[in-house]
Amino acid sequence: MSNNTFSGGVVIANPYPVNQVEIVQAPLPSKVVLPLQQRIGAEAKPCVSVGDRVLTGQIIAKTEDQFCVPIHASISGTVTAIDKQIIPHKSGLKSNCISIESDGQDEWIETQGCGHDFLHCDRQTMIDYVQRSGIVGLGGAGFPSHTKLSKATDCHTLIINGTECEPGVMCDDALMQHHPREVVRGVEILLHITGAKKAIIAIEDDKQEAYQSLLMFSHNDRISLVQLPTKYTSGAEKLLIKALLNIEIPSGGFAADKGVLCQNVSSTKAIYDAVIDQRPLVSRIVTITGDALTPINAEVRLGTSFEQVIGLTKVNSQAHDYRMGGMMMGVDVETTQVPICKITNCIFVNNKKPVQATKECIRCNSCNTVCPIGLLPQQLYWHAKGKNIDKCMDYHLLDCIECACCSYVCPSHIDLVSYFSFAKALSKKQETDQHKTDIARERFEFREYRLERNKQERAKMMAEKKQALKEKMAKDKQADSAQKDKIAQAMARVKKTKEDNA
């Protein structure tokens, strides 16, 4: 074991602490809006129509892509629309969604699962349950859980990420405090699926209530609880593996390559719900916090509007800014009419403040010191600003996890991470453009090759025809000469016969 920490990062106290971490059960929404485009994979195709009545937990959209998960109705009611609506995404663009109006009954569809006797279920059956239940990484990544589990064929260590390193976010803390039995049972399910020899539940040392709650229900010798120093960004997968196991995941590599599987603690609880309680993912715990309200955690149905969720707590009357996710890596949203998605772990509601003016870089090197990946943000900044993507790649741009530690400590208030995000997007565009250029060049070269080949084949064919014609004409001439000889001989014989008879 290592010393359970990593170099770099920043220590940020929770700016909006609460005395007791509770979970409020949000009332059933009157309407939900469920996006068809999830964080990863292709857009799902609706398998219901406007006017259809659906039940809670019913699959309403799916895709043929095995990488993706289906979308379930989070309430029972009537499908009122299948159209484009604004979703919580940094682009601010609209996406195809299914709207359902509640009938107030919350009638569930009959579902399948292994039940408490899951040890008699085979690995693939349980992975299929996880996929059909629509479970993804609920910490914010949104990566399909069944895909991770399918790749974990040589897994020796399972890591359950309960660090929740983003300041202000409390949903995982609340989950571990109030549902410790389900979390531990979910870990045992994952141990059975992966065949891992051991599991580590990682918790930051400022979550003592959650740690003690899990200790009370953790009686499996293969499961251990490890506390880490409260430091941002301890929850990043590669950093967590390094801190716990002292295993380096190389650039471009994956944890599965090293026999390690990481799962968010909320995803682990969702897997318990799917396998034991036979319930698909239709709700999640969301933290509502910020300096404009009293922070709370609420369990809400997916598709509920931000407005309704924010309305569960007391909000002041000032003008507000809204942000989904963490204060460091989250996404700013312009309206509260967007829906809660699977990756919505937190909503920040802050009083509007003037934006701090950006100054010139003073080369203080603070950004280089705090980078948890060990990059050189200052050099990356200059090259990204100059759109020199090749140089950015030389400084390992793609290894940047966009944690914003560099932006946080910058005394010049430069939004460094936005430059890196822009450079990544530009690199991807250049790669796409280059791919299109390569395809166009290959098509042109193949066309030129085809035309030249056709030209050569036609020339060869014409030469062969010409030669065949010459040979035919020669044969015809020879045959004609032979025929004339025969006629001459025949005429000579006739003449001789006449002379003999005269």
The other form holds:
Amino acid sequence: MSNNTFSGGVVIANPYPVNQVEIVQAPLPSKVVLPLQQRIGAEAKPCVSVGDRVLTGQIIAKTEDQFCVPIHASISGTVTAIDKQIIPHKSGLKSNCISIESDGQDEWIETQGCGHDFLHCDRQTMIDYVQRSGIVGLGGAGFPSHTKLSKATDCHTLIINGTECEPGVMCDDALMQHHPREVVRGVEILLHITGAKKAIIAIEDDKQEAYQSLLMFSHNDRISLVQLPTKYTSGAEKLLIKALLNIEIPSGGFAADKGVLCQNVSSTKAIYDAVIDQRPLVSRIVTITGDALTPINAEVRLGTSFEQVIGLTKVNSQAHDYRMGGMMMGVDVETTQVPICKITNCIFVNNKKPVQATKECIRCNSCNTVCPIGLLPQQLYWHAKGKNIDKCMDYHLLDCIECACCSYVCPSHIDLVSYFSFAKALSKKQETDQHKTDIARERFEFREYRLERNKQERAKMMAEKKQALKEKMAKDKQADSAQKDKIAQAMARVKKTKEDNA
Amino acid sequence: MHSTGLNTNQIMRQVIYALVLGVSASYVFFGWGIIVQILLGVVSALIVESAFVAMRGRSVLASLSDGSAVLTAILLAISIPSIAPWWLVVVGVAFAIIFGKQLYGGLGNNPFNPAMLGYAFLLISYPLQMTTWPVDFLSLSQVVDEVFNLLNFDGISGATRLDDVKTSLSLGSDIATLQVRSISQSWINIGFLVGGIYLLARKIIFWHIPVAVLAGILTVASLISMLDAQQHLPVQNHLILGGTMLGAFFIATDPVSASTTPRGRLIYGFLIGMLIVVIRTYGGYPDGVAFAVLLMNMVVPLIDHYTQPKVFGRS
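Right, and the form predicted in complex with its partner chain of this protein, after the form predicted on its own?
Starting with the chain above, the whole complex follows.
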């Protein structure tokens, strides 16, 4: 079997640990901003207008796209705007959002799910509930859960990812400690939906409290709890599958191809809510951490601004750097006036630090040693820096999961991952450009062909016409001479008659 | 986000510290020569590096602080005879830094090990000065006289140990007496071995290259001595004489010019070890480390290309 790990990765302890992992209930926000663009798929179309009153959990935007989930109001109140706002994305760009002003009532829509006796519900009904409730992967990928569930038709093992995606993030830990019953019931629901024989809940061995809490509720023989060594990138789906089952998902393939389904613990809890009560996903647990404040976990309504969430804890100093997502794969954000989304698992607030100067790469090999995918980051860096995309592809650029282990260990402090994401973007651009030139070339070639064809056709036509004319002229000539003959004969006859008469 | 592990500058410094034992052993047996050579080398390295980096319009301070120029100078100064004339190390270091490193774009871009490039250049250009070693402990004043050619006295110098051994062997001398005379060399090698183990323990170098170099040396030396034990050095002497340990732990492991894949480093090291013995035994030069390393530096891109590790999810 496996030794519950994979090669590579880095061991990083939580840089800002807390004694007790608690969940702070954030007060109802006075206003929420809900982006219409989800992580994956088309932008949702609003189905409310400015001035409408909406209830908590009401669908306010949806798409036809089967991959997408609808967007729900996370508070009750009045729609105040449907316009472009800054969204929490590394580009810092604006995107269409719906703003709702709270009426302070938090009045919910009425819903009804399968109820606690969910076994009577069929698979498709449950998946529909999951989609209608807007459940996506809450670990950070944001992949819609119903899509994963409907693809998992031939699933033998269910993996519940409770490894916490990055050091410092505690939201899944908090959820497991405070909602163990819901998580385990959620796993049972997933077993029912997928028909999998067994489920494994994977927890890192630094989360003993979470492990113990779950252990108290997991009495089902089909569900087992497995502790993994605390190592960063354990949370990456393919690596987790490798660690637990020793199954390697092929490059470019999906877990479902090998009969495995992965779900994050927070998503599992959300699926529980969706199936039992058809309760839409309108809040999530966010870790607020960093060296500038006292770390907390808070349950926050989606669409609450970062500023308000950060305000829940004591911030120690003035000048800060903000980062959303983890310290490894997260992205820096310039402003705190952006809303919490379904994938916002963590906000880092750090004191401003001087940027560390980078040195040249000395090919020291630290990066190859930690790469969980087995790539050669220093070679990729060399070629990415030279914008030699073909070479990057030889070194399997597209297999890079951008986990930033290489950047973390680099003694020259080179931010290797940004070179790789740059190279990926460049390769995509080259591909699009190539596609464009291909189309342009095809069109040009067709034009040339068309012109040539027209020319030939015209020449042929001309030749035919000429021939026809020639033939006609010859015929005419013939007819002419026949006519002349006739005339001559007639003249001769006339002459003869005249002579005869004379 | 970066780990709090060693940074590039600290790595270079650690390598320099790891050289202390070997250098001390050399001091114990041959006196002040090595210290004077290192000082000369370091000073010229700092001057040459500063001048060249300034000419390239880069930050002189950043470049000097990485310690790579100093390390190159020390490695070269250790490798050349400790009583060589002062200009030898100066010329060697200048060549190493300019042609071995800066012309390729500075640290990290050089295909060849700069110190060994400097060494090879000196050995080819000044064979006499490069093979005249002291035979006894020399005081500071004696060294200064010799290095700066203030006095021209004879009797304190001899041929390179390995050269000496080779010549004596072909003349039919007794191996046992030669082994006794090689004690100083053995201690120096042990000094570098201990320093190398320190680097391994600090995870500054990986085991692949040194182990493979030593394995390569053992393999070829055993083969050769099986063919003709009388005419060739005993196997163990290959390990403790000449630049073996310095080469295995400090020269061949230079990450910039070495192979980078795990399998590649084994191949790279093993071939260096083999070449060292082949050059020592059949070549015209006293020691083979420099040429073995330079030859293998040339092959690194090829080795790296064919030894890529298995990528996750690919067969």
